[in-house]
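For reference, the chain that follows is the form predicted alone, supplied as structure tokens.
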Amino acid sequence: MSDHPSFTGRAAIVTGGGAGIGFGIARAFARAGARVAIAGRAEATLRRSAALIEEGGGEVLVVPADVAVPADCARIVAATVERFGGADILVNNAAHFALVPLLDADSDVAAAFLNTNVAGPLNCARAFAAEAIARGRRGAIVNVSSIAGARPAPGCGLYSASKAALDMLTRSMALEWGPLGLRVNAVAPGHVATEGVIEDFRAGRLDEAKMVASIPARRIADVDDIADAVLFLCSDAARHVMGQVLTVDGGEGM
């Protein structure tokens, strides 16, 4: 485990916190002393992940929710404030991903990407910001973007467009909310060794050797690489960092 800044006394919300990158981020915050709320659609997955974090001494709140539903976004923040007395950090990690050729990308398919990857972070951030501003609290928001937001790939048109929109939304949030005490940044991972990516390697949908050879760091990121970047951006060490999209990909996107 990497050395983390202390978040003792702070409360962090992580959407999509039940698995993959989100679980890694939630676990890292808990290890650093934060109380953590994890939100997601699969309650059983959330509860299994919460149990793992609690085994390490962390305090976890499980909030079954779908960020594509605006009322759920407000409920995530409200539940966190009720349980922990406030919310200091929001990590918008929940995302929708699928390979969809643009000829097949009708309005319903597009809405699935935009509702989760753009409107979801916006609505969660709005609820978080409104609560923080009303209570006179400072806070940090990190949006989990992707290197796909800066480059096209076959079948990724809608996903890439949604992440590009999230990058600009990050900068806009920082511009509007920075003077009100909220720092907003993003991280943009490349491929990460999550359960889904590992399964793609095993099934032959992705060529691990070819991918590793294309990354200057000569390895695929693990979830702690992304978690460490998120914790940095939420920490006092990044107190003057605002509106940035921090790429964490070992050089994959160059």
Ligand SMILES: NC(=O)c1ccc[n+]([C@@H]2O[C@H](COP(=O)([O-])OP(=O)(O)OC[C@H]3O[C@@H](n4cnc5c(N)ncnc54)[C@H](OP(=O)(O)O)[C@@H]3O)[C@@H](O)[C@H]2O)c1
Second form
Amino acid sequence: MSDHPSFTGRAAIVTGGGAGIGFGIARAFARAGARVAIAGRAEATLRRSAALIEEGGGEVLVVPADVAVPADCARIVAATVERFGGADILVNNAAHFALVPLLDADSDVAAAFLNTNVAGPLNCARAFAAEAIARGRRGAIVNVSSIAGARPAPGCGLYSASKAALDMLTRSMALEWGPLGLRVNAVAPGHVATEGVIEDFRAGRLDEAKMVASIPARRIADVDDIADAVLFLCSDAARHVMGQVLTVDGGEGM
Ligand SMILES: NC(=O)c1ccc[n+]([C@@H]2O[C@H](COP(=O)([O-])OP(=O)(O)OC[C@H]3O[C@@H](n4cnc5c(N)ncnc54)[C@H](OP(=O)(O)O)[C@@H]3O)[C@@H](O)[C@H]2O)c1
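In place of the form predicted alone, output the structure of the form predicted together with the named molecule.
Everything in the complex follows now, all chains and molecules, and the chain you saw is the first one.
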């Protein structure tokens, strides 16, 4: 973990903040002094993660919610504003991932990716932006994309398409909302050693040694590598950074 500028006095929302990269991001914001709202579908997971973060001294609001449901996105923002008096940062991290060959990718399968990975971030961001604009507050949004959004991989067609759409939404949000006081950017991780990826190594679906050999940094990212980039993009150090997709992959996608 790196030293960060202080986020004391700010409130951050992290969707999918109960596990994996989102948990790492929420923990990093709390360590940097922010109050944090974490949203996800499994309340028990959220509560366990909130307790871990609070052990380190942070203040955490748990919001059970499904970002694929538009009303839940509005509720995540409303609950944060009610508890913390406002919301300064939104990290759209929650996403649906599955390997699906395109021959099997019918409309229902496509909807699962698009509702969670595109409409979810859009609806959370719209609720966040409307609230910030109405109160005359400045704000920062970071969308968690993937290097998969810029290159195809077998079985990843819909996931890649959803992340490519998210990258373009990031630029469009920045264009429309930048003049209204909101900075919108994205991070695009390569492989990160989350539980899902570690399980893929264990099950032989991914070859860890081969992957490490293909990454110029010669290691797989941990969640703090991604959290550091998100906190940078939300900090005043990135005050003139708008509509960018920051790749954080140790060179994996080059
Ligand atoms: N891990 C990687 O190697 C990697 C690489 C590139 C990009 N990414 C991106 O990084 C982000 C986080 O990935 P991760 O690997 O950390 O995922 P993860 O370990 O599977 O965690 C995802 C989190 O999102 C929540 N979530 C999923 N669907 C949701 C929904 N519809 N509504 C609300 N919450 C939902 C999950 O909680 P519930 O199931 O309880 O809802 C969980 O807390 C994603 O955007 C992913 O695309 C990951």
